[in-house]
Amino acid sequence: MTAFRPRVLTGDRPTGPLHLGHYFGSLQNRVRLQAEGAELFVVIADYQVLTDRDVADRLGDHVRELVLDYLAVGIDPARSVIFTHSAVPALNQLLLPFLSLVSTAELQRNPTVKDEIAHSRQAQVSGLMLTYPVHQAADILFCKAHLVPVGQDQLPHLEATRTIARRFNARYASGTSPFFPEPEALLSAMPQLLGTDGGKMSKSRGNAIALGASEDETARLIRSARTDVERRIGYDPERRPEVSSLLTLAALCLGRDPHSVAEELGDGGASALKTLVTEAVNEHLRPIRERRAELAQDPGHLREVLARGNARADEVARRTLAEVLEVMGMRY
């Protein structure tokens, strides 16, 4: 009997370089799932760049950088599928039947959509923003994914996907086994890393350490990180969030507990903390950065990886769309 291989859908918008928050919060988990035998689909969500901005600036460069990061951390294109939205028309065609399964009121009150609208870079919010959860549902359901690694803030989107799957099954495939699985959330247990300004680490805020940053740039960014006035270093995320975030980062890189790192630093102050974090980050990322630099020398290989992934995703999406049209009675 063939062993069950769960399908996992994950991905990123190509809006800037991936950083340490992505690495510890998501990328490591993807590599682990791949090693455990999951069938991993990684979408580079190029269409979704336009949800909160008027122009997809430097899109080609950002897509290339994402592929570099994926390969450098250990995502294996021989075992996983790396693809772009725009190369898979059948995936996007699923938007039409899926949109018929949700109301405008449900989309308008989605908390993630409301937050995205509040922080949008657009002069006027486009219709694409409102349909963002439905587009994500198409991403997940085209390959009938069983698991979706998400942060706490993305749970409303996943619940929207589960709702769409459930309604499609009830409307078009009742009386049979569910056509679409209702995907489960795979929440990361990692504490959130703060940006160097003490806010949420973000590609667009200039407060993150990119995986592809140089060691000197990493040192500069960590030197600029906010701490506090207390000399003794202590791990207390509620009272001392910035210091605790740096301790978490050092502990993750060193494979230690943040309390023990704090105890070791003692009264060394912010300077000693930042020195330790810098050394730990640069040492941990050195083999990844070396691999990344090596891969960057062969752009043809990057294009080939994406072409193969696009072809595989397109094959899966066309099969799913054909099945959807069949159960909807639209095969003439």
Second form
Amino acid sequence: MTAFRPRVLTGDRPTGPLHLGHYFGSLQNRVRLQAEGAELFVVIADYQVLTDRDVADRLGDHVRELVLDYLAVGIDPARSVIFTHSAVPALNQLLLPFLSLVSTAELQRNPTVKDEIAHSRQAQVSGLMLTYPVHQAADILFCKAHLVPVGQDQLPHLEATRTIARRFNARYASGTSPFFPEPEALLSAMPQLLGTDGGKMSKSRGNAIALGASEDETARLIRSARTDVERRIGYDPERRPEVSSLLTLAALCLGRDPHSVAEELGDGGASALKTLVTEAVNEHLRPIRERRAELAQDPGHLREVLARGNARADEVARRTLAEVLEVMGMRY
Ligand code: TRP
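Pass me the form predicted in complex with tryptophan as well; I've looked at the form predicted alone already.
All chains and molecules follow, beginning with the one already shown.
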């Protein structure tokens, strides 16, 4: 008997190493889905790096770092597919028919894109900035994914993908069972972790604790984290977001409830809180970091993992593109 294996696709931009927000927000979900038997595809979205900046620098380093992070947290290349979009031409070609299915007004309305334009480091807004959600639809639909584990900010892109799938099916492949399944977003239940400056934890803001950071660096970053002046530690995300985020982080690492961690700390103040968080994070990440350091010794293996993932993604994308051209009447 062959059990139904749901397909899961998600990915990251190669702009720097992954951090604790990615880990608790998405990477753990990926590893869990993989363990439950899903067929997991992870795209390293190298073309997407060019959306909000004029130059993609150190792409090679960032791609290697992402592969390292993935393997270190337990994404298993024997069961899952890790690939870069630049290596899969048939995926990129899906962009053309998909672009024909959305209006310019729709592209301009996307709230995540609007936000990115506001924070862009580009001299001008490029065509790629406006159209990358359609390219992201190609990332998701090339493998006919059922499930997409993402953060809240990606929901508009998922909605665009669902719209494109529906319109494609209606225009070219109505009647039969849906050609493209409409993929579902899988949001993590995690409350958002804040960066050390109290803002959103983000690679580009320098306020994030990288998975691969050393224990000393982790300690230094947590020591520098913004807190407040109340001595009594309490979990209250509305009123005390910074302290609560640190409690959340400790609780996630320790598998405990943040209220109980707060109670244990009592009147200990911020310094006791930071000591506890540092130990919890370093303890929790130790095996992952050890594995990461080991894997980093073998760049040939990383290249091989990517080459195999690229080959598998290419095979899947070619098949989908052939079917797409078939239903569009473009097989001459
Ligand atoms: N846009 C995502 C991010 O910035 C990365 C990404 C690219 C992605 N393609 C994807 C996420 C497909 C989910 C599905 O983090």
